[in-house]
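Below you'll find only one chain, the form predicted on its own, shown as structure tokens.
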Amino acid sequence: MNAPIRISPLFDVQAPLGPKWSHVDAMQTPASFGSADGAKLALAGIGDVSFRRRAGVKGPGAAAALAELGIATPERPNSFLRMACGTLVARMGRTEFMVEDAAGGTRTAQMHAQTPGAGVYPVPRFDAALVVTGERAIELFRQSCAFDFSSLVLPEQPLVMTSMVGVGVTVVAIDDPSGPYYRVWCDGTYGGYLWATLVEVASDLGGGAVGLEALGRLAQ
């Protein structure tokens, strides 16, 4: 197995904790913190996903020049979509985009090697991204910020911007068969305070850290 050589935000409070890691995309990443990884993810789980690559986009010009690169972007502003091959495409306000590949994708290669055209601004994206789910999310939601996540319509694939313990972040609401579950984006310089708070607040609610092996398909 190749080394990685991307170094997760969330790697030095992950660390102490002794996961078990898998390497996702050359970052280090943990697979599992342990046999319980299962009941806590039911309760209120809290995942890392920052190994996917993001890259943003802003200005009248943006949706455009995705558009030229075969990327769909969301018709209305503050909402999100998936796209087949697994990207997902959020849009922040009017003109800004966040893009992010699945496991392995090449979409924001693509825009990293597009010349920006008129009115078309690169956004650099340095985000830890966590997932957040189980049963009592909402509830750590409730004790961890002041926006209402269960008033969001989860068809309309709602897009939030926020402040959670203190860290501005960006939250996606994604509907699920197996039930609700949210994408979380901050600044990576915060990510660490973040999920170890988000861990220890989940860990009073009966969930806490789970590695990429419990979520399955809902880190793709």
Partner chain sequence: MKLMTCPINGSRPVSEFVYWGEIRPMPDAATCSDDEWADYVFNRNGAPGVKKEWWCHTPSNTWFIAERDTEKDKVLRTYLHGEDE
Given for the second form:
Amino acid sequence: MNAPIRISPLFDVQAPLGPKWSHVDAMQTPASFGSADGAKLALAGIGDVSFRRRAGVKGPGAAAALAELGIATPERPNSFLRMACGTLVARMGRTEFMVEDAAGGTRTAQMHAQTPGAGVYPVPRFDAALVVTGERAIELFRQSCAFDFSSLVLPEQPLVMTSMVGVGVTVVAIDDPSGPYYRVWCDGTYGGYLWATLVEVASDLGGGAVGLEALGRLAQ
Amino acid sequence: MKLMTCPINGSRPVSEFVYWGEIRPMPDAATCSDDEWADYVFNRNGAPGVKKEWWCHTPSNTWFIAERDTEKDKVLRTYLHGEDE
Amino acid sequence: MPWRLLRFGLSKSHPEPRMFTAHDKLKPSYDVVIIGGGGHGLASAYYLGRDHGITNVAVLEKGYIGGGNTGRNTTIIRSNYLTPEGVKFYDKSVDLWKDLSEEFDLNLFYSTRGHFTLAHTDSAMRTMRWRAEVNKHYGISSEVVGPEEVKRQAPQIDLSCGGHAPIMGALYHAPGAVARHDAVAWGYGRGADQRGAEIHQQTAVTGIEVKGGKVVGVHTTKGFISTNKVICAVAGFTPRITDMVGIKTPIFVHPLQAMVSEPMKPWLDTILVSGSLHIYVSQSARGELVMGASLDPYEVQSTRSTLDFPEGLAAHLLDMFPFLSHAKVVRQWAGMADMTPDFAPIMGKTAIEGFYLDSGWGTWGFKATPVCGKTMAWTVANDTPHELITGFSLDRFRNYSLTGEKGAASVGH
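Structure of the form predicted together with the partner chain, given the form predicted on its own:
To see the whole picture, the full complex is given below, headed by that same chain.
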């Protein structure tokens, strides 16, 4: 009984490419699409990190409920923070949050176990989650989205909700010593279309789909 | 590309939004007459003018109010419900 | 006819008669005043004179005749609707259309092309079968066909529509046709003019005088006219006119846009409509592709057009016909569509005596022009709704008895 319990929303579009698979957090995820992954990553790489466990909460009591569990929340709407333990906390709007565990993290499990108090509404998340990276990532966004990602001020840890190739997405821009990279979430049912379309555009830019081995710590 | 300003997310292409019609006060369904209710359900103010309308920024599901000149298709201002001074 | 042209050119008195008499002044009173010099208004004037002998009629047009939605539609004529009311009504219209060219002695370029409404889903196929049965019951040529028949009549089509919306079948309506839309307004206008009706262009209505619940006159930019009967046939301007008499209606106005490509050799003989791809397309006698899509997504009471529209429409058209990727768009425009909640028009008498509405024609008014004129004329002459339009009265909303014409425009709903 070592079959994966969780299926990535991107599985159906990834399987025909025949990647080398790995199991992370009980989800079958591409480890590598081939020897060119590293070169693609440097230009415009699209990675799948849907395996990360996540949970949402909204309502006037949402921030307090997270604080009870020791989860820090960003001060401003449309920004995110990374806790010391690696947990990613995104604040969408005034009273809505999404929490994503780091490897082996248990924050979201605690959230699921919490009995919601007044003004706290748990939001189930079924996201497709992508990493978009590479020196031509901005060009990729220019071709797929009307929002200008080059206008973001990275030290402010910005979060953007917009429409990319017609799909509603949440994007955070992460400042990294190796250069900025992006995390993109969308509803899982649109994930295959978003992934395939972004990979197609990325291919024109010399990039494409990349596996976890090439992503390395960017998959965190 | 026409732009609309979401009070939370800023200026975005209008394709990121859905229009939900003019804000209209609902009569009390328990006490109003059938005619008043039919008037509320069906009749609309179809003439041009500056109207207060419901709009939603769909990627973030932010509902807000836009004051718009429906003849010139010009948005005069946008704000969240309850934040109108 | 070069000699005739030469004679015309040399003559000081213009031997060729003009299409209409130009009237300098309004008379102080008319039996019937028609607001709106589009196809519907002019047809009403024509049938009032021809069928009912009512010729003391003024048609008031604030712009020029046929300059509104009559000249802004995509000229499609068909009768394969969904409700019995709609089917009977539009079938009568198609009958009238066929004889118009001869009646007017004016070439309308009425051209029967066949009309496919494409289905890309099981539920769309179900609706097509339903429509076909309703249509056949009323003796209208309408049938469900497979994708191979679509391919036979339009060999260039990609039946998979780019892979994401494969065509499963279609509703085929053989009498589907196109006609030259401004000729319709001119034909009816000339016919009405010859029978004594007056057409006043550049004449806007500024108010309607109502006394004791009855219409007594109309204020215009060229003075006051007394009259007891007013027909309002102004499409997207309807709410502005009904506000003048204090009538509330469910009409809301969204722009409906269309565009044409550069002319090309004839290759598309039939009319194609796809609800899923939000597109309808036919090729005009000039060779241009005439294309339309669904309504604009929000209310606007003007005829501005947008860049989003040709972008979206072109993307969907290329799903159907990838070979058009190099075709150029040469014009785009918008009309103000007066929409109703049940996609059926609002016609006939109102709470104000002598105020008759011909409205709510949204995305489907052109094809109904002849029958609208005929039934509105009958309704005004007899002060009783014609039997074909009893299902379209304004009262139906107050009584919660909607008509539900979802077959209305095939696109957008």
